[in-house]
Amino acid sequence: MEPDRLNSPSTSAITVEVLGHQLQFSQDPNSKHLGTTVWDASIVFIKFLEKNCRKGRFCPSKLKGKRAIELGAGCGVAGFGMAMLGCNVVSTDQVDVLPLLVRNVERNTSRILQTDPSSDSFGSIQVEQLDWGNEDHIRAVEPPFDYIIGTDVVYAEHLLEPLLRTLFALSGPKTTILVGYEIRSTSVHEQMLDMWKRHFEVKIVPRTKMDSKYQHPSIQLYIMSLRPLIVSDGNLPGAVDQQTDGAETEDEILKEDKSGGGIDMPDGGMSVEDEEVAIKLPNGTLTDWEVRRYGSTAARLLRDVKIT
């Protein structure tokens, strides 16, 4: 990606209001790299942090000074959510995405500090290259981290193993992993969950914990931690899933969705929500978020349509 392209007329931006600040994240619609687009799971993630930062594990008093690393940062939305709550964040991606990521980090850091120069709630955010599985890149960011975050980082099967190796390399015994993910492929989604559950305690955040507006049935948030090793009678190490902070197990969230909340069906199928959208769209003016979500739904409905 040539730096000059970032200032071209074709560059667009997404504005997100978080904690009283108007953040603006540039995109590059002409890029062939998926990392130069603001994906909706990152917006759901940052608005989730905003809603839950008044008390509990995500309040600034508990996050101040904690080290967080964002994998597949793209435009940098999720990382800014953690930095605004006091974390020292390292936002990482492949080298082709870094110029746009650096621009977004510099612009929004400046916006925040200019709006409230005396604020001590903002931590810090820096940009580094990190290709998953690259040992030199991993050593350079100096693990372990208190938090590892990522949104929409898995969209193909070949990414699962490199991501897992990188999560292990960046983790310590007390690391918390936060992932936002939009279901696009049922097959990849099932493989991802199976892999995670073999190595981590996986908790799914219920929609009641998300922002009432910035959520969608196909977008899920996960909170994970390394499984404690339990060895007995010669058995392999293992552990039992636990549930805390109102998070739900996979079976519970699926049961809730099947009862009418809407969740993606196997490839080629239509979710309950998709059927409703296909029948009737709301009257009046749509918000930016609604436009993005209906566009995503339409894309899923049309992905297998062939025009003859």
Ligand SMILES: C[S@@+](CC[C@H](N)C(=O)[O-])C[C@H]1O[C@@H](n2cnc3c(N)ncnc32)[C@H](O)[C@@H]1O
Given for the second form:
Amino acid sequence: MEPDRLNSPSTSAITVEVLGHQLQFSQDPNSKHLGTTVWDASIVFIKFLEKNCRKGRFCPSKLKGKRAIELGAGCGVAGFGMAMLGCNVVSTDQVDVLPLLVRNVERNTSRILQTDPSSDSFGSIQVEQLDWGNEDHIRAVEPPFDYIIGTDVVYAEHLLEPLLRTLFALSGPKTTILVGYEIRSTSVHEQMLDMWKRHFEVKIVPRTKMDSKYQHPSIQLYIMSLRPLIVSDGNLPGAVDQQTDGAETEDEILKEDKSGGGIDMPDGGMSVEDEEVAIKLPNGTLTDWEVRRYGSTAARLLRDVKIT
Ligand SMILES: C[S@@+](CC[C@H](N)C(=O)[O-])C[C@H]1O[C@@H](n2cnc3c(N)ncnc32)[C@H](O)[C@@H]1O
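Got the form predicted alone; could you also share the form predicted together with this ligand?
Shown next: the complete complex, the earlier chain at its head.
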């Protein structure tokens, strides 16, 4: 197997084809920072946007000029997808990640504008520092936003509360929150869903609505909006009493799906154990994406093997 087919420590760039453009995201998986790696949920997210942008809420005519913010952007894949569909995006992360993020944003923006200088579907994208829970950073980006997005930002228990606080502080009554992430810990996953369901209408994107190749049972996409009436519980300084007019809470993508092809998630999650059972190695050649995913599953299984 060629070494660059896995997202290995020596893979310095990930190429993703989106809407006919070869986007290239530099990464540094050797750094001690998680944000310098392109995570698979971000690829699932951008390919989901590509698949659903012909009609409905993600088509450029609906997104043109909308304000979007990406939290924990890392190499910037998901936010770049929203900019390609016309949004004015603020791509944010912690300070250590920003130089790589700026490089990726600049390189891909000039790539798109060079290929199609007259393209008016591309919105804009700027990079800012935003540490979750930091009120100065939050004020500086001028909330509220139409869209708040994040991929693979849910992975550690101690980050759940500052992330939720930040989502509140950046939201208005009509904000839509799009989150994509890979379930690595069922306990963090359950806590997150518990917390979010208390404050948001949470909808799971069925796998039939994702790109047929760029998906995986352990990677889920959620579409959320504030519940019509949020009563602040005092623990979340950003939370305010808000009323939605209901206009944005019905999601066309989810309404359209009558096939029942979604993930069976009776109470918020397919367990990691189920996922391992569901995976069968096919015969024959693997695509790059399959290689990445089998590598990732193997790494997770190995992590769980206790050597005594
Ligand atoms: C697993 S990486 C995901 C990166 C990128 N979204 C992707 O999917 O490829 C998690 C990201 O969250 C960011 N992050 C973690 N804690 C944060 C915090 N307290 N404030 C802001 N960003 C944070 C990290 O810097 C990192 O970029």
